[in-house]
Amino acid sequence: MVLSHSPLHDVHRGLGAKLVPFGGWEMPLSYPTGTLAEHLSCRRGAAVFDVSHLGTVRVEGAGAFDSLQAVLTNDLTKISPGRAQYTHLLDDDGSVLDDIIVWWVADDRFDVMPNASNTERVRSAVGGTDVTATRAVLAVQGPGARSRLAAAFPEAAAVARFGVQELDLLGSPCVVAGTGYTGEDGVELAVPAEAAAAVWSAVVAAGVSPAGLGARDTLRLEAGLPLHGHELGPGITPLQAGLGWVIGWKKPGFRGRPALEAERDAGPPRRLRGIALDGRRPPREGQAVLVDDEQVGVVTSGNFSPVLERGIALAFLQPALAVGTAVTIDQRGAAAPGAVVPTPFVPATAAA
């Protein structure tokens, strides 16, 4: 298989970048300082992740709005040219075929962002034309992303969470949305490709710190974000990972709203919970949840909490499992006891 590389791809490689797989792409998973080291820098300072193996389908002309509508689960009604909103692709059963994140630019224009191996499906349903090999797209993260990328680009360090602008950066047009996924504020910047690295040296040389897709994992699980593949997929909905908020159920129907009603109406036969344990083993993907022995869900996402310094997971449980029930982990043999808790496991940082 070819993969895709980041216009960043060089810029990576000069900074010794361990480079790996991801969704087709060849994307930074860790530079020489390391995950942890990162992950820290975000949630103290601030970082810039390179998400360009995110897709960028653009749907534009008179009749986009309605396209979207008709298709996407959330309400497009609720926000306005200059906003962006997290939405849900269903397919016919219910379950999430992709999450996205919608960019309207403009009256007439919308960016939709899907995860990196969805590109093509999600353009296949709302239409419009697949732009992602012409930019980059640039997160900057942390309670420290604001007051530093605005030494280098006020304008787009005062773009308001969730909002969306068209600016000019380095001479180039670039569209820069309040949006992230490390629970974190900040601003993701969509660049021209050519204009890429200056935009990049530009961000760091303003004290903002490198980080890759390793610590990217972290951050969001620390916050309680699904994954695209672990928290949502193929059987699950939007109610079972607790993320109901995305359906607006006032507007006509979208794809998969019958078998979404009737689980709405019967209740989810799981939900999506915390579980921290009381140790530093990390838990594991596909690992037993267990109440006195007996199986009461699974492990969809674990790791090391750099910041709790215990072990946390999300999980599918059983939906009368209430948050402080004590619950073990078997990993691997050996019963890790935690419970289940309420996320974010780590709130958002005060910015500095």
Given for the second form:
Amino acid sequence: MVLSHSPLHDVHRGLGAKLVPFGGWEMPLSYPTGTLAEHLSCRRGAAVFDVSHLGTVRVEGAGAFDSLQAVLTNDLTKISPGRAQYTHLLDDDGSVLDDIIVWWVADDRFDVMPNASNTERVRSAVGGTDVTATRAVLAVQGPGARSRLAAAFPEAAAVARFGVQELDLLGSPCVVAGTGYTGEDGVELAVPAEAAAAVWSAVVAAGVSPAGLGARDTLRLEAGLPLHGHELGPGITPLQAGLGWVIGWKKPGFRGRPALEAERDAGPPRRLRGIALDGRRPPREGQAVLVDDEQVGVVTSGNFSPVLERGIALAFLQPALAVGTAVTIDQRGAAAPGAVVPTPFVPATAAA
Amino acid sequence: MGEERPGGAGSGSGIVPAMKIPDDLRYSSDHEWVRLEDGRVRVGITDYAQDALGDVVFVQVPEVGAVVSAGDSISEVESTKSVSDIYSPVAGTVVEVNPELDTAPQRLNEDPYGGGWIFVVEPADPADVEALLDAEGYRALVDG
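Hand over the structure of the form predicted together with the partner chain; the form predicted alone is what we had up.
What follows is the whole complex; the chain from before opens it.
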């Protein structure tokens, strides 16, 4: 399979990035600074991530609102043009086919942003045009993201949390949204492909450090945010993942609603929870979670938390297991002690 | 060193840093180095291995006193992206482990041939070290 390249591919190569396959794309895993340093630069200052592998499906015209409102789970009447919303596309059985951010750019124009490998599936469900190849997306994140970005692009730095705004950056028409996937404040810049390298350079020159997908993954894990293919996917409903707030129960319908209603009434059979270990060893997907030698769940994502300096995991557990329960995780035959904890594991950093 | 996840080492890089492969060490095909010291062998992972692993966050060292065979998996190294087994390059007895790695596993990245050593084995037969690759042989393996 031929891997897609970001418009910033040559920039990453020039920076000495380690490039890895991800969702059909070849993207930077890390730069020579390394994942831990990149993680901490985002938690303590500001980092920029190339997330061009996310899809952009443009849905336009008089029927755009109605087609999205009828298919996706969240209720678009809760927001208005110039705002962004997190939502799900479900299968008929209530499984999460994809989790999506919708940027309501203008009255009759929506930029729907699926996960990389789900772009075509989402496009066929909601209609519209796949414009992924025309643009790059730069996520500028961290407690210092807005203050540093303001030196280069003051209007972009001022876009409100979950706001969406069309702006010219370096003379190119861009869309800027107050969204991200790190648990920190920040903005994401959708930039025409031909302008991507210049905008990236201006962001970095403003004091924002490049960070790769390795750090993006440890950041989202510390923030307790789900990743499709791990915490969301076939057989997993939003209710099991603790994301009931993405369901617009008050609207007439959406794909998967009958199945989801049945699960709501019966209670989900498992629940996504956070586990913090006492030690440093990273939990890994698929490892068993135990209470008194009985398996009570399974890890969906795990790693070392650079902020807490211990192993953390998201795991599907029996629904009755409450926060505070002592558990162990079977790490290749060794029982690592820990406890069920609230998420996010790490609260967002105060603006610096 | 054996990576549990295929493809974890990364498919390419713009700037390939020159990997350090000291001439005075011996190497295994599993990307471990061995230093013969007064009849004992000190073992760690190579510069190539630490670069492929990325940031190391945990090292499970073997138990002192463990009797091991060549090729036994006796230690595990975990980075932010994968876990790797560390094999004993020779048969013998583990006589020392690096106490610093408990709190500072990043030594494997910072100083793979020095402060990042993992364990010391008293070999059953010191001549076994001669069966390992020399620097030239290991470089051919890495460049291959």
